[in-house]
Every structure is written in C-alpha cells, then in structure tokens.
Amino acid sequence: MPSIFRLDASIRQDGSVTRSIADSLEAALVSADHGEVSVTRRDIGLSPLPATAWANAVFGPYAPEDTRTPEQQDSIALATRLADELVEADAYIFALPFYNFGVSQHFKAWVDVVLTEPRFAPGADVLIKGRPAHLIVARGGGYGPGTPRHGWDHGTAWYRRVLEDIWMLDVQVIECELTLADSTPAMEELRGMAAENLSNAHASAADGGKRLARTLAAKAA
C-alpha cells in the first residue's frame, strides 16, 4: 500500500488555508479509484518540535553514548523518527504558510533536525530523490509582479530549495494569495480575487491528488 507523508506547519487549526487545501488534495487522493493509500501525519504547527531539539541533535552524537544527557538522547531519537517518516513514504504533502515575509519557524526547525540525521546529512545519498511531492503555500497578501510588495516573499524559494534542490523531490507547487482579504478592511476590493484564488487552489489540489493517485498506482503495478 502506498504511503503518504503529510506535514502541516500552520499555527491555526480552524481557518487555516494551507490545511484546507491540503485536505482537498488528501481527500482526492484517498478517494481516487486506484487502490488504498495510507497517510502519516506530523503537525509541527500545533505540536512544534522542542526548541532545544536541534542543538541537542547536533552536539549529542559527538558525546560518548554513555555520557549523553537525556535531552540529547531524546533529540537524536526524534531525528531518527523524522527521518524514518520521510524515508518510509512514497509521496509527500507539505502544507506551509508564509509568515512575516519568510518561512515558518516550525518548518525551519523541522528541517534543521532532519538534517542532523546521518541519512540526510550533507554528502549522503539522497534516499528520497525523485519521489513526488506537493508544496502548498498560502500568503495573506499579494506578492506578484506589479504589487507593492513584489519581492517580499522570502519563504517560498527557501521551501523549494530544500525540497527540490537538497532532497531532490519532484515538487508540484500550489500557491494561494490574498488569504487575509476577508478579514482585512483595507483589502475589501480584493475579496473577489481572493475567493477566485482560493477556489483555484482547491481545484489544483483536487487535480493533484487524483494525478498522484494514478502515479502511485502505476508504480505499484
């Protein structure tokens, strides 16, 4: 049975755009008539990794095993679990919000811990190379050409750098902008465009889920 790894980084449960779009993709994938799939979830937005996990995972392996602190042991074990979740999956869904013009701190911490694991260390063979992945990004405002904040998106390129260039995944990107229009009076005139953007993102996610189901079924055949 194909396995999907889904990572959510939104700090919101209700009203999260990245979660809702990822739900659309997952629903289309699971309901597709191409066989069953299993989904492993990790929610680093609502259940963040410990703030000290990265440092302990970095320095713990340099200490003799019998002298490692309990915190170092826990962090090394956590890095192993995170790496296992990636290696054991056949495809991936990354639902990542855009916060304060940059990356989610929770996703950055997760990546940092994963990179301490020997299987994902610099120079190691890329065990997940070529596997399909969907990157879902939501931005509250508009950052495209011609907008006042064009060039202020300092997050999406980094997300892609990690997933595409470091881990060499086959990434499909689904982006949704203007997600704060409904709750921001100054963006009232953009609400129609925001609704269209959201609708298009959900449609892209549903299509992506169906395509991914076909891809996984073909590989399993």
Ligand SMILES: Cc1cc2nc3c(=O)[nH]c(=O)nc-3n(C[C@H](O)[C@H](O)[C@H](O)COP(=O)(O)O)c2cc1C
Second form
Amino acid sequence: MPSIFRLDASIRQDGSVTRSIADSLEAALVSADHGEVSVTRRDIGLSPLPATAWANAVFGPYAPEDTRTPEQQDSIALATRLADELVEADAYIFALPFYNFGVSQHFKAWVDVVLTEPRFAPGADVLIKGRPAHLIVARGGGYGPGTPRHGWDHGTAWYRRVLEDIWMLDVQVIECELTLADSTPAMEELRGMAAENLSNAHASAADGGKRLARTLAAKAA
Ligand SMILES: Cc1cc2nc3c(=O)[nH]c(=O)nc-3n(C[C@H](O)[C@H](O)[C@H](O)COP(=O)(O)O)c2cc1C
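Now that the form predicted on its own has been shown, please provide the structure of the form predicted in complex with the ligand.
Below: every chain and molecule of the assembly, starting with the one above.
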C-alpha cells in the first residue's frame, strides 16, 4: 500500500488554513478510487522538536558512542526516526505557514535535524529524489508584484529550495495569500479576493489529491 508522509507546521489547530487545505488534499487522495493509501503524520507545529535536538544531533556523532550524553543519544535516535519517516514514504504533504516574513521555525528545526542524519547529509545520494510532494503555504498578507510588501516573502523560496533542490522532490506548490483578511479590519476590501484564494487553494488541493492517487496507483501496478 502506498504511504504518504504529512508534515504540519502551523502553531494552531483551529482556523489553520494550511491544515484545512492539506485536509482537502488528503481527503481527495484517500477517497479516490485507486486503492488504499496510508498516511503517517508528524505535527511539528503543535509538537515541536526540542530546541536542543539539533546541536546534540550535529555534535553527538563526533563523540565515541560510549561517551555520548543521553541527550545526544536521544537526538541521534530522533534524527534516525525523522529520516526513516521520509525514506519510508512514497509521497509527501508539507503544510507550512509563513511567519514573521520568513519560515516556520519548527520546520527549520526539523530540516536541520534531518540534515544531520547520514542518509540526508550533504553529498549523500538523495534517496527520496523524484518522489511526488505537495507544498502548501499560507500567508496572512499579500506579497505579489505591485503590492507594498512585494519581495518580503522570505519563506516560500527556502521551503522550495529544501524540497525541490536539496531533496529533489517533484513538488506541486499550493499557495494561499490574504488569510488574515477576515480578521483584520484594515484588510476588509481584500476579503473577496481572500475568499477566492482560499477556494482556489482547496480546489487545487482536491485536484492534487486525485492526481496523486492516480500516480501512486500507476506506480504500484
Ligand atoms: C506569529 C505569527 C506571525 C505571522 N507573521 C506573518 C507575516 O509576517 N506575514 C504574513 O503575511 N502573515 C503572517 N502571519 C499570518 C500567517 O501567515 C497566516 O495566519 C497563515 O494562514 C498561517 O497558517 P495557518 O493558517 O495554517 O496557521 C503570522 C501569523 C502568526 C501566528
């Protein structure tokens, strides 16, 4: 049975746009008539990795095994588990918010720990190369050409750099902007556009889920 790895990084459950778009994608994927799929989830938004994991996973392996601290042992084991989750999946859903004009710190921490694992170390053969992935990004404001903050999105390019260029995944990107319009009085006039963005993102997610189901079924045949 094909397996999907889904990663959520929103720090909220209720009202999370990335989670709801990922839910649409997942629902379309599992309900498509192409056989069963299993979904393994990791929620780094609500259950972040320990902030000390990265340093321990970076430096632990340099210490002789019998001298490693319990924290180093735990962090190395964590890196192994995270790498296993990636390697064991056939396809991926990454649901990643935009925070403070940049990336989710929890996603950055997760990537940092994964990159300490020998299978994902720089220079290693990329084991997950070419596998299908969906990157779902939600931004509260708007950052397109002509907007006052065009050029201020310092998050999405890095998400893509990691997934497309470092891990060489075959990434479909679903972006949803203006998610703060409904709750921000100053964005009132943008609410129509925001609703349209959201509806388009859900439609893209549903299409993407169906397409992914077909791709996985074809690979399994
Ligand atoms: C702490 C915090 C910081 C944020 N910073 C920004 C920001 O710099 N620019 C922006 O456009 N939206 C910002 N947002 C809004 C989020 O990008 C938006 O709410 C998005 O929908 C978050 O994903 P989620 O709905 O899955 O939680 C921020 C939200 C939070 C909670």
